[in-house]
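Next up: a single chain in structure tokens, the form predicted on its own.
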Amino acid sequence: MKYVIIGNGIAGIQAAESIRQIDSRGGITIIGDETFTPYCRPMISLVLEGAIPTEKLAIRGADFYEKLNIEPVLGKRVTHIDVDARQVIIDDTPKGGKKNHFSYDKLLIATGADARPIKAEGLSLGNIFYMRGQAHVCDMLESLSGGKKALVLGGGLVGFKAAYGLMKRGFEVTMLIKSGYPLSMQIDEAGGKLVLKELVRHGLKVMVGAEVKAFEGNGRVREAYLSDGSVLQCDIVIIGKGVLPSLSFVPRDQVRVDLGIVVDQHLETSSSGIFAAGDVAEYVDIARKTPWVNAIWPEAVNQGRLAGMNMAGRKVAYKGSLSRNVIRIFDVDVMTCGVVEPPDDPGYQVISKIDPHKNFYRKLVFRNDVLVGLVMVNDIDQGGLLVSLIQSETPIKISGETMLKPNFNYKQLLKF
């Protein structure tokens, strides 16, 4: 059996390890566009802020491929999948006699996601970066000398981590957010306004409702021209406007694609023998009950592991994904999960409590008698329990008001 895995991230390596546990003799090839051994992508912001060196990012040893008898093809980006010939092509023009295609019996697409591009003039100037991988952060660190003003585009998780890291490096940081409050893809307006207040209190300049139209500079960026007519001085720019599944090489006439690559309960695509996992895969969201791409590390781990099992012949069903995030923003902890902005539907019930003076906010979203979403700003001690209730779709027999209290515990559910 020949297994080919496109993607050297956590989903890909989890799949390879699962395959090898079941099939000790099959050939495994991993193709990745980075040259690093597997590393923890969510931790690259810690390198930016100086908390850890790049060496600490590694999650597998240098002998990972050799120990599992894996053929690594690194520093290569797949250009095409020939579904009929069951081949993966990495270069349309072979050079130096090097192999440019790999045959497969089972294929996994685990290419993750690429940074969402922006439209602005002057993007080719130096010191304008996306923050998606280890190489991006290494390039940023080399460019930090000689400047003290930074511009971060986007108020999502990547934007926060970039802004925090640059502030730790002594930069004066401006965050530019198109929406009216930060974390708009993860949190509701009430929680977002509390987060915004905390950012400003700690010296981060935040501008909402504007976006960059052009950059100017002499080789390196020096100014950003905004949609509201203002001009910002900047020595470095970080673009953190979200991500899109990396699937430009996927033949859409043979593999079904929506936002991501559509998979079934066994992580298999519409094309037999081709699987997908991680940030590139789309399957049912447990809380939303609709197809969704949840581009988060825990889901990539789980999907990769299960995809590998199914590829090796052990049928294991995947229940679905669930969006959830936990982030500390200076002194404030924020946790979100599932449906945070429910539709205008009588089947949904929202219970919330807010104390702006203490930066405290809790919101629970129910669909009938099942918890399907939460927002917690500060005092997130019961967050793990609440997330498990969403994942398990446990019917709730106590009041939402009781579940909002900090001393809520699982034993209270067992009384009913």
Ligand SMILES: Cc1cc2nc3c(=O)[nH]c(=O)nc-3n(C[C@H](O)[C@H](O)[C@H](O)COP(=O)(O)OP(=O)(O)OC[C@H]3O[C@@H](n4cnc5c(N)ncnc54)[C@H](O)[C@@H]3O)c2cc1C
Given for the second form:
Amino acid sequence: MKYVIIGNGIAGIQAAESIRQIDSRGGITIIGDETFTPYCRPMISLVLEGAIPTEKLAIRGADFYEKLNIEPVLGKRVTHIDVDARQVIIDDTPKGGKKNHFSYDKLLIATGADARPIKAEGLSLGNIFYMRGQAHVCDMLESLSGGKKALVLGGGLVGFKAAYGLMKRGFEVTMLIKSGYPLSMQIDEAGGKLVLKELVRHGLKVMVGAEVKAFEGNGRVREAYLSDGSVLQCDIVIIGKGVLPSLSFVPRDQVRVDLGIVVDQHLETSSSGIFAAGDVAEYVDIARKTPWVNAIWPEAVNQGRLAGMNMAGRKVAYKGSLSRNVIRIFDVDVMTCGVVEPPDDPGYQVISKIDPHKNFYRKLVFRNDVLVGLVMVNDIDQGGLLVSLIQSETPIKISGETMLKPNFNYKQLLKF
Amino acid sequence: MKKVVVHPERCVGCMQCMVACATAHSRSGNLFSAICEVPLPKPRVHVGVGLYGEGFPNRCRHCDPAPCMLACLPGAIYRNAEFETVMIDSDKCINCASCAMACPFGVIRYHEDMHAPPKQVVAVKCDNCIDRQAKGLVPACVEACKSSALTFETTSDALKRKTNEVARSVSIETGKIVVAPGFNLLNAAKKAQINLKAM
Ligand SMILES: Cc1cc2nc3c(=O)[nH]c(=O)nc-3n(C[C@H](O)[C@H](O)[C@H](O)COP(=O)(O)OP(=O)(O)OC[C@H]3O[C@@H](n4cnc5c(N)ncnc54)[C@H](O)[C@@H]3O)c2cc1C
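Could you present the same protein in the form predicted in complex with the ligand, rather than the form predicted on its own shown above?
What follows is the entire complex, opening with the chain shown before.
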């Protein structure tokens, strides 16, 4: 059996590991754009913040490929898949015995996502960054010295983490966001306002609604011109306007693509023998009950692992993905999961409890008797319990009020 | 392989397992000196209170595959094969709480610990007392439990005993145990603590 995996992010790595557990002899080739030892992408913001050195990003040993007997083809991009000939083609001219195409019996597309590009003049100036990989952060670190003012575009997870990191570095940070509070895709308004309050208390400036039209500077960015006519001084700009699945090389006439690559319960695409996992894949969201791309680390891990098993012949069904996140910001902990702003529909019930003095907030969203969403601000230790109830769609028999209390615990779900 | 088995129906909520656990994970290993240590040793088993005030010693199930291990960002959670135990490497832990979001039992806590770098908050949970086990001792929570709500035995022994108990219960008429008035299953201190925490 010949396996080819495109992408050496966590989904690709997990898939390779689970293939090896089942099939010790099959050939595995991983083609990846990045040449670093497998590393933890979400942790790059900790490097920006100065909390950890780059060496701590690695989550596998330098001998990872060798140990699992994997052929690594790193620093190369896949440009094309020839579905009929069962081949993957990379952007390299074949020379000296090196080939530019790889045959497969089973193929995994685990190419993740790319930062969503923005349109503005002067984007080619220095010190304007996207933040997706280790290389981006290494470049940022080099341009931090002497800078005082930072501009962050977007209040999503990445924009938010960039802003937090730069604040910790002592930058005066301005964040441009669309909705009135950051993380609006993850959190509801009440929770978002608590997060905003904490950030503002530590000096973050937030501008709502404005967008950048143009950047100016002399080689390096100095000023940003906004749609509302104002001008902002900035020594560094980070663009965090979300991500888009990285799938430009996928033949859409042969592999079904929606926002992401559509997969079935075995992580297989519409084209037999081709699988997809991670930020690039789209499957049903457990809480939303609709096809969804949940571009988050724990799902990339799950999907990669299950895709690998299925590729190696062990049929394992994937139940569906679930959006979720946990973040610690200064002294506030936030956990969110599933549907946090339910549609206006009598099938949904929302209960919540807020104590602004203790910075405690908890909101639970039910659809009939099943928990489908939660927002927790502080007292998050037991959050996994609630998340697992959402994941397993367990009908809830106890009162919602009990689950809102900070001391809610596992015992309260037990019958005896 | 012996494991800690939890019998929730026997727990009287005395929380002695918590004290024993904290002591076993202290620098001195002695209760009276442990309470003066910095950081203050904390338990890894947690007696949660049920809907009717009954206790339940909640501890790590050392799942396989372990959701916390899969979710851990820095790869700090690993399995000790010899003791079938899920462990956290506190030097690698970044206190991101990804494991809190993954654990379906809510057994992970975040605080300073004598094994972690000084002044650093890390994820802490049950390690099956593998240091004690290596010395031939049973886990501290089991040793402390007076009501046999925590036992240390092989899974097959535990299953056999349970089967016998079920068999006995069908042949003997077992009614509800009448509890003397004033007898309360939940320890008073725990009650006070709950009342304080419940807002
Ligand atoms: C700053 C930041 C913070 C984050 N924080 C969190 C968080 O707190 N919690 C959370 O759950 N998630 C977080 N995420 C998201 C998380 O990192 C992703 O969900 C996860 O990394 C997805 O893994 P993946 O393997 O699917 O894709 P990726 O990690 O993107 O890996 C895909 C790999 O494929 C390569 N590739 C792409 N196209 C090609 C091609 N054509 N040929 C060859 N190789 C290719 C890429 O270079 C990349 O190395 C964060 C992301 C960022 C950037």
